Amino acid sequence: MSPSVEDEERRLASLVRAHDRWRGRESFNLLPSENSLSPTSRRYLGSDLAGRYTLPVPVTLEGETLDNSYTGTRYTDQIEQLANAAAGRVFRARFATTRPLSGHLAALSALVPLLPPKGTLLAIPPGEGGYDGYAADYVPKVFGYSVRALPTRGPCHRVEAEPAIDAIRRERPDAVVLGQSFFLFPYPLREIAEAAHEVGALVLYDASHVLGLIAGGVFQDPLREGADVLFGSTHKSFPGPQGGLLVTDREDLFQRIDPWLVWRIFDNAHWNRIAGLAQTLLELERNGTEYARTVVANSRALGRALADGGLPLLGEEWGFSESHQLHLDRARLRERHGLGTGALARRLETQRLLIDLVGRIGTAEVARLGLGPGEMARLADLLLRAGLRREKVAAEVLRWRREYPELKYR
């Protein structure tokens, strides 16, 4: 017999209270495309705004040029334009949209306008660290773009000036594509921004990763080294609702890309999680350095602790990180512990510490937790115990877990 409706709500209603207990109270999320949202921004996401639609571009109607299709729109269309303030100056960028429903999206937006039809693009790719979007099957091949390799060096797919500038010069793209999956360091962005424009090409800066360090202010500050265009992802380092944004100083830009978004890119924007992404953008201006700041000396301190505990990672002569990121060395892990990533990223999960099967590890929640430089030690000996010695630390984990109920920087 099928289970009736009132089981399976009864069902649902379990699984989302075992979730949020799990990865709310429960565990250590060193996952670095995650993050906590505040309340205050949580909250936003279940209001009234979560079923509302609008749709505010001017609409011509029996004459008239009508500035939205809907009625009550009156606090939507003040909220979006309070998203777009902060965006704008946390960013310390003249245009701002915050409607992408995702980074991807955020990249579509400034790709698609920009991009002349069959245009060329340069861009890590994936085997080096970058995004898979942007290889050759995903978005350049359903727009008719041809993608180039931007080079990077080592392990750690460090993006270096000369072979880069060569790179450009040699190709001579339309878009240079900055961004990456795997991301420790900066780019010699001034030098690249020189090169590309040069050569008439844009500079796009797919900040998903990092966009949280910038927002405080570490890490790089694109728009002021030379990137045309800022976007990315808000829900990794960046602490707030899944989706995305993109930010600009060139006026000649925005007004090509701002009226692609509707009907092209995207439909309808989520005007929940745009409230609940200027409440963190708002956070980020009251302690986006702080955190920042954190994430980044959490990221230092506990990659030294693990190397020192035998568990392999790349980086190690740079310091380790300068991002939210730290980089298992696969092939050392193997070596020395016969683990993949992945069976050692299963084993810790099963004790209440999550880091990604690819082997990424992040800092960026811990920080929003309230653990900064001084508790990395600790982490790290439940990791390396956990890990590499197959010891149950699950207890201990939630013990320490349940230190944290709320979370800081808010």
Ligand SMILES: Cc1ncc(COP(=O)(O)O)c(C=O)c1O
Contents of the next structure:
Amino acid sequence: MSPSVEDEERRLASLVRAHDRWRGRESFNLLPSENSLSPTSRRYLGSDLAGRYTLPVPVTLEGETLDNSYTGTRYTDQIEQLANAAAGRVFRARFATTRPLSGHLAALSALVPLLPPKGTLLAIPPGEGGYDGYAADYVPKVFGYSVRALPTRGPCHRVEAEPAIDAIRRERPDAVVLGQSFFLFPYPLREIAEAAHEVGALVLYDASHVLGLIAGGVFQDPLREGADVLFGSTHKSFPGPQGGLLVTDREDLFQRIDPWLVWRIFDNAHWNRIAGLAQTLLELERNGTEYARTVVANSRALGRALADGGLPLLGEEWGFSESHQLHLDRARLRERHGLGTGALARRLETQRLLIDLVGRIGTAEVARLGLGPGEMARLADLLLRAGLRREKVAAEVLRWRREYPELKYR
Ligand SMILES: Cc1ncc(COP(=O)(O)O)c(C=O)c1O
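Now show me the form predicted together with the ligand; what you just gave was the form predicted alone.
Every chain and every other molecule in the complex is listed next, the one we just looked at coming first.
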């Protein structure tokens, strides 16, 4: 017999409550792809905007020119303008759109209007920390692009100027896409941009992972260092609602991008998300520098403490990280502890400590909770005891987690 609608409603309510308790109050999130929203931003996600449309794109209907297909939009349109203006200020960019619904769609918002048909991309391969979406079988396959490898060096998959420039001169792509899912260190962007512009290639900087750091003025400043377009997800190191944004200083490019978005890349842009994103942008205008500096300081302090405690990490020679991520050294983890990153992450999960299964540890959300570099030794101790010595630390984690009921930097 199928369950009644009422039973399913009760079950759904209890699943959402349980999720909110588990992820929002009773565990530490160290997944670098995630963050948590301020209460105000979250409230806007649940506002009336969640069910509304606006489409401020002129259309002509039987000789009549309309400035929108919908009525009732007087506040919605102002919210979007406020969000775009805030994005322009935060990233010091002349042009901004907060419409992309995700980091992936922000990438398409740049690629599809700017690349010629059958265009060529130079992108970091997924095996070297690059985003899977740029691999031949995904975005390039859908849009008929060719993709060539932008090479990286060493186990941290650092992009170095010389091999990158060689690849740009050899491949002469239409666009160089920078940015990684495994992203520890900034790029020699000035040199790369100079070589790209010499061969007529655009430089597109996918900051999906590091957008919150760039907003706070740390990591690197892509638009000043030569990137033509900067885009990314708004929910990883950037502590906003799930979505994306795109900014540029180049009017010629923005004029090509902006009209392409509606009806080509997406239609509805989810205005409740844009209101929530506007709030996060304003919070970052207020507190973004302190937030971003704390995140990076956390990564370096946590890296040191974990490595000293015997958990093998990459990048020790460079202080482990300049971002919100740390990377486990898979080979040494297996050799020294007989563990894969998946087994380690599952073990930690049972103790209320969440890292990802592919070997990344993130420090952005714990910074939002109020943990700074001074707390990283204690966090490392819990990770080491639970992960390497199989100690049951869940009760201790829960007690500590409860000391941070409110988010900082809002
Ligand atoms: C470098 C990079 N670009 C794009 C994306 C896609 O972002 P989203 O999940 O917001 O679509 C990701 C996701 O992890 C990413 O790591």
